[in-house]
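In the form predicted alone, a lone chain appears below as structure tokens.
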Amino acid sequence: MRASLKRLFRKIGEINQRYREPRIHMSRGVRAALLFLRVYLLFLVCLMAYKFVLLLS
């Protein structure tokens, strides 16, 4: 069992190592449409957070 874990996280380190760096090069306007992107699901998440807090109390 652990020795088949320690190989699934070794091949999930090979894949993000593998695909750190974009191979593609992105315009000033796709990277601050994605920064926008990551903001906003950043702050949904907060939202639903706070509702499920406020639900539980």
Contents of the next structure:
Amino acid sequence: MRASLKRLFRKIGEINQRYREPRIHMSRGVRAALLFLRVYLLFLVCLMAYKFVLLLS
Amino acid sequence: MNFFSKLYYKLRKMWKAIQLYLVIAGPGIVVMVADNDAGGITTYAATGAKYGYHLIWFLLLLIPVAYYVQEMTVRLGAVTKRGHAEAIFDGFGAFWGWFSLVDLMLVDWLTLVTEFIGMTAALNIFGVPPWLTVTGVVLLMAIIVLNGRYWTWEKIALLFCALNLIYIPGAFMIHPSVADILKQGLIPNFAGGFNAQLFFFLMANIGTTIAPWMLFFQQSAVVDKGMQEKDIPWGKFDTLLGSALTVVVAIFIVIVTGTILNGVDIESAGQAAEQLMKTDRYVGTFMAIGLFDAGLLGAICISLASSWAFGEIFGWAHSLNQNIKQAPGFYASDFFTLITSGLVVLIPGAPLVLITLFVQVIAVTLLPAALVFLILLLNDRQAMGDYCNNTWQNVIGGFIVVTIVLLSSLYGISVMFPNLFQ
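Can I get the form predicted together with its partner chain as well, since the one above is the form predicted alone?
Entire complex below, previous chain first.
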């Protein structure tokens, strides 16, 4: 079990290393799209957290 | 004589084109028909019961929407020979890659639970207990997937796609008024005015048309099938045919429930089948068989979408052309998602309604990201070369993506806060 987890984490580390740098050229349009996605996802996470709090109370 | 030789030449050429298409046909039709999964059938049944034939024109608009989004995955897969998950990792780095992969795994698993809910509800009508349905489905999937050939798997999947057309004879059996369908269905109108409830139904129909797993599935299927750049026109045709088929099936479901169950509040396709049974035993039976088939087809594709994505990223062998010994991780992941999601349905008192709603919310977190990445990847001239999006493709694709993102987000939010739009 421990060895399997160790192998999994090593593999994840390798994947992170392999894809460390995005290959696509980060033009202004690409940066704007990615920023929009981050803001959008943050908004959704906040909404879900709010809903969770509402459900608990 | 000259006329006959020309005719013979043309027929021969046409026959060769059909033969070529039959070789390439598959991913587009399978993904599109599988899109009419258990959740989709419920949405269409509820739409027909609520609004009769009045929203058929809106469903027709979904043909180009589905086509333009999915044809991009054909080009991306055929040119880069990479699945969508790998393309995101490679193009946008590990952060967005992991986000997409983990989100895909979660959405797919939850969607699989809803497919099992649909399948068990459908067979329950015939007195089959849920445990037997789940066991039977897993065994059937094992037989389909473990044959070690993509070709065989695809042809079996196409057979299940053909069974999805069962709603068409079902609609003819109830003798709906063609004049009413044409008059009410084909002229754009909003029955009862544009209100919050109608808006919810429009969003739900769009939400079922494009699901995140579809992008991942079709691109990986194109790669696994070994499609090349020269196959792209046929791949696009396959996708167009699939888009038309899926909407035609949806329209026939709307016709069935719009004719028999008009004005009835439908909460699930299983409930619709039971209600139809009371009016017409055969139509109800067709509805139940169609629901089971939809769930099965959805389960076949969704479990594979996750396994392909994991295989691409973790570097496992991940092709249906490899047997279980050659690709153990790929098949283990496929059956793990299948068995665990099937078991959830068997847990007494499991919050199945909550899971069904949760799927729609979680899907909203992945769909915009996957669609935005798709457009950006299709504009990567270095990787796509001549198959890069042109200006018109960007305008049409961009418009569709923005519309889907907006409406599906509103749909997800309305699921979380049902009173928000009332």
